[in-house]
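Let's start with one chain on its own, the form predicted alone, as structure tokens.
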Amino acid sequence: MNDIGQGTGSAAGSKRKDARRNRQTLLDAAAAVFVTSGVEAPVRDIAAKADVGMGTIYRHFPTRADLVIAVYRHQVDACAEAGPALLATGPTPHAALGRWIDLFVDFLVTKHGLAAALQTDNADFETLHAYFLDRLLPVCTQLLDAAAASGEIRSDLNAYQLMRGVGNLCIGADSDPRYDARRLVELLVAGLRQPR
């Protein structure tokens, strides 16, 4: 009977483990279509990206309002969950906080088109915007802290800082092809740099 239960159990969990992969597909597929065409970009093309029928999506998330929450918690889980790893495999510090801030330029990005796929649900964006914050700023703050301390970079800049500040940078990228953020967002980098 032991077995039989086990068996069961067992079943039960691989089940589990294929629907949050098969969740983590849909959340990277419509991640990926977002980055290209916004958050109003249509099913079918996350559906195409992901290799799904658009069922699976609506069961899954059965408004964009939903489907955009969860990438949003999805990409600043991940970007959150990458600080430390850069911090850890990174040659130098500042190496990991430059790769970080790419990492967190690439989810503004995403982020484009936030505010009106929600701007009926505010209550939902402050506590986005709140996860956000709570996620982010003490990974920002261990990588500019490390890089500080390896006498890298200077330490007259907290996260919530430099985190706007690259938010400022991103702001109206997408509507200006001779604007170049990511640019402006190395040389920000570059400039945290402690003067020799």
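Go ahead and give the structure of the form predicted together with the DNA, now that the form predicted alone is out.
Coming up is the bare chain, nothing alongside it.
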């Protein structure tokens, strides 16, 4: 409020633009580091990759969860948004559910350590966990309810458990060639089907 004499609005504008650019640099760097070292990579590494001081990271993303969320927000959002569309176009609700889960798995499986971080009881990641649930749980619930309503699947598993199970199945999937998370998830989803 007391920044009289700072110049015109455009000055503040460029400031903001700078900050925004910086933020994006950070996100890109973090994404890159997460791929190679996982989401628990040392803050220093990320700062180095972004060519930025560590303080800058803490300023933009006070907790690690904030950073992780920011990095994956777009993809999580895209996943969330895909739900209704799939439901509308899918042959059946259960099929839509399956395809939506595939989307989620595709996302998780390619994020080194993300699935594990989501399940960890580490306090650092509580917010991360919460974000994913906030965003995806309603969608999953909708799909699940639809599938249950159509009689295709049993209705005794809630979306939280399903998402948790799927997330769990994705843990470590990228580092073990003998394991195929997609396959396992497929079986899990198959298991949901109403026993004739």
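Numbering follows the first chain given and starts at 1. In this text, all values refer to a predicted model and were calculated from it rather than measured experimentally.
Chemist: Is it one rigid part holding both Leu86 and Leu27 between the two forms?
Modeler: No, the two C-alpha atoms fit different parts' superpositions better.
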